[in-house]
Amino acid sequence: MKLLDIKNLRVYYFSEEGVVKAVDGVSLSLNKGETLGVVGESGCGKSTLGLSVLRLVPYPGKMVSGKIFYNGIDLLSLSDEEVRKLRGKEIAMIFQNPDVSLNPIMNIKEHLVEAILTHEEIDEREAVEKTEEILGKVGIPKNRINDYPHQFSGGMKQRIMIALALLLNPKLIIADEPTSSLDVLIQAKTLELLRNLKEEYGLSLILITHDFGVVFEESDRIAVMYAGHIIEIAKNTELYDKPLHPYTQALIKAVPTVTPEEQKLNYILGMPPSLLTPPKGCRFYARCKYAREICKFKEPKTATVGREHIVKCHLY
């Protein structure tokens, strides 16, 4: 059953230079208890696309048009009041660079307890409990509750992001490149807390990197996302066995790997097309070593391979 339904959505951002169509006529869908892994590389539209379910698109940024439904209510068409009612309560956020999104001057209890009191109609008492509660779930001792955020590590401050996401028990957090900023070690620890978190809550869960690796461990399904279009969206394993779209078969075949017959570095050669002056047509065009005459002028439609394998290219 879906959960989140997005129809057409289109998010651009007005500058002084131009329109930059961030997000260009995007549809997806995820469904209860799902994880779906949004792909791509930097700059392709994948965190606006995330900050527009909640409604966070910052200025100059603006969501011309689409539809959002979360649980059959079009998003788009509530009041700002009534958004805020909904973040955190029932669709949460975890940022990408919890530097940014914690305040040095308050302490960790004071982030925590203000979102709770905020939301909820209980006594402080009662909001410093559920944060040492939750905060235990995630690896923080409860002594450390008044501690400020430069006083933790990388990995213990996107903790405590994830700890501030499930605060109150919402059914859908928006991961952005949770993992970004870690090591190797604590990017494993910290997948394998969402992981665990997703299965005791009962949690849907959109993971957003750049990562293959990432993506192919922990999703169920993954959109392929590039130059502000959604390019293909298959179950992880069909994915990896059998990419249908160029990008996703050059994306997959330039992630490093530790066998020694196959250490040549690969690429895709060429950069993403500005958003500002996006191609009339393909937008993988110049860089596709399958490209033909009606890729360039042509924008293709999205087709569905097989079952629920989709992809938005002329070859199909």
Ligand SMILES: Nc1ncnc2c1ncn2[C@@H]1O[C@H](COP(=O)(O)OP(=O)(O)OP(=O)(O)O)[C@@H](O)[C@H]1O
Contents of the next structure:
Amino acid sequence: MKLLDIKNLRVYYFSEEGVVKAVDGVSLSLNKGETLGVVGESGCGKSTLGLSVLRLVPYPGKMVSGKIFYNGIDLLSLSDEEVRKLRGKEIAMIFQNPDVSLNPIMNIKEHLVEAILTHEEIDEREAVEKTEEILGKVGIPKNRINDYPHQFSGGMKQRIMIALALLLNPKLIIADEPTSSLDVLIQAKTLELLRNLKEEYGLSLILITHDFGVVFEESDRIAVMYAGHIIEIAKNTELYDKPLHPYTQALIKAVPTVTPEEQKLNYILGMPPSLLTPPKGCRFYARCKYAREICKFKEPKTATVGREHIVKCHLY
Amino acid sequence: MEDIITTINVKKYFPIKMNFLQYLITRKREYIKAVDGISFSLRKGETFTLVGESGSGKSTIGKLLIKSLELTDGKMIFEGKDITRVKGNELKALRRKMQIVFQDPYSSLNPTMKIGDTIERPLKIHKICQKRKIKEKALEMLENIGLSPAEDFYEKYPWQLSGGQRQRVAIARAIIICPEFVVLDEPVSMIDVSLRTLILDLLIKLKQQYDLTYLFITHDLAIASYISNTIATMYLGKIIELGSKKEVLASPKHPYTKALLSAVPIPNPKMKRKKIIPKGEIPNPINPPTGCRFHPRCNYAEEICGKKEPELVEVSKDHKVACHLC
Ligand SMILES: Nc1ncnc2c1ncn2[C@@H]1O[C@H](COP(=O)(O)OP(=O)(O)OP(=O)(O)O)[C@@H](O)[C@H]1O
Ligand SMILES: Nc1ncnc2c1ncn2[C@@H]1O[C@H](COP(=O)(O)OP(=O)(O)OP(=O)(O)O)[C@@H](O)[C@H]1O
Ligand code: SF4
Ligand SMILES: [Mg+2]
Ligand SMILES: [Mg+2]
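Switching forms now, from the form predicted on its own to the form predicted together with the named molecule, please provide the structure.
Okay, now the whole complex, with that chain kicking things off.
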């Protein structure tokens, strides 16, 4: 069975300037034990999508329509109390920015112990033991348990966030840019840690990032978002070998690699459309090399091409 | 090619802010050794790239070179002249020849100023061009950086532009007065992947067109590999490897550079590479390790590494390394 199944989800921000259609008809599923990478340009709705699964979309955002099934349960039909019980225990999130998520006046022990005690009926001593164990797993020494967030480096804070997410043995982790503020060496260490923990606990992972290197190294499948839509999903190597959507194709050719040779790279002129007034037709139309007349007026349907490869474009 | 800038044993120490009590206890001022004895030259017309982890001192070098920070020690030569202690009018004249572009295209532009005014301002400050020609020059520059129709962009405000467009304005503002030397501090790290190469290609084009020399700062080795002629790796305030792009990327010598290169994620699922991850965390720049600063984390360290600081020496043509074992 699918662990997570998102059906035609729409999440809008009802802001003063108008309605921002941040997630606008997204369908997506995740198998048990799988890592699904979600990539896309800044502002295309990746974080909003991740937050929706935990029902944490902030005001003035609202889930307008669609369904999210977790293990067969319709998450949107649950009461707030029921969702709160799920958070952390079943589904956990690693947030984009540790500095916002960690409370500066609480030390690490307080952060973790409190999180355990609100969910589990164990005494404080056991909670502290558990905290120490988890911190050990993410490579934070025991003797730093009484330190405050500002006493840790960026990489260490990110690992504390991972510890927080793992604390209650969730089945699904949504990691929103878990390494984008880190240096390559710390990033590599952090990703390796996530990979090992995933195997050890049989976790499933949604990995949100804008880094194609990271997504190709870590994911089983990859979903590409553009302006509130998912425009392509495929298995990792399939997406690399046979990207179908013009946006994916162009993007893959735009990513530099480390090589002493000369590189010929691509770029995509223009910018994504405003999500306040998204165009009627294909949202990539204005930047697309292959656009035809129909693309301007009609939103393409999502087509299944081959095994588990879907694409939203009139060419298919 | 002749050298445009040379630094000789340049140092920058920042005093640590202490309260009176701390001072009473320690009785000594402590310093962050952000840049701790660095010597290198930039050749005219090249793109010289500094790579290395956060906090290694890259931005500090950039600011020292354009004289927006005073050096603690060492010497700097620009176009054959000692500029270590220049002041007053001489400094002002120098400033015109040196520009900087920062990482953040959102905070670096004045939100209340139209794009046209933003680009024209340096021309007015440095009184470079005749009054009646100023607008013409600004429009030409806008066209040149791909913001066309220039007349439209001239009248816009920063908030009406995307990140990539703003960064192009920041670049235009730096280059319009025809400097000799430009520091580019992470100029594309906040730009989306789909537009990064556009900005990098624009920078390459402008360099040729205006005969510029770049100091390019990035922690992204893929970007370094796209734009550089020369690459220098920094670690804790020191340059530990320096060479032509080809040399450094094809045959890195320093264990730290090797680790850094091995850890870059490859956007190709069919290529797997063994990552070398040094043990431990980056040490504190207040009390850097003795000897080679990398020795506590290095897999190859021998006794000498903890005792003697290795110098940056030539190991082959266009390639210098600071490591006892290279
Ligand atoms: N609180 C809010 N009010 C109004 N609009 C919002 C709010 N939060 C997000 N948005 C808008 O919703 C869209 C999607 O935002 P989201 O943060 O999900 O994007 P993202 O893909 O995660 O971007 P990034 O890569 O920059 O993190 C953006 O256009 C953003 O401006
Ligand atoms: N004005 C300052 N006062 C005190 N310390 C400073 C100052 N500027 C920089 N530092 C310190 O000097 C060291 C080098 O900083 P620098 O900004 O040059 O690093 P960097 O290599 O550019 O890092 P990043 O990749 O994070 O931008 C750091 O430890 C930093 O905290
Ligand atoms: S639908 Fe048309 S405009 Fe959109 S990506 Fe496909 S070809 Fe291009
Ligand atoms: Mg986000
Ligand atoms: Mg910097």
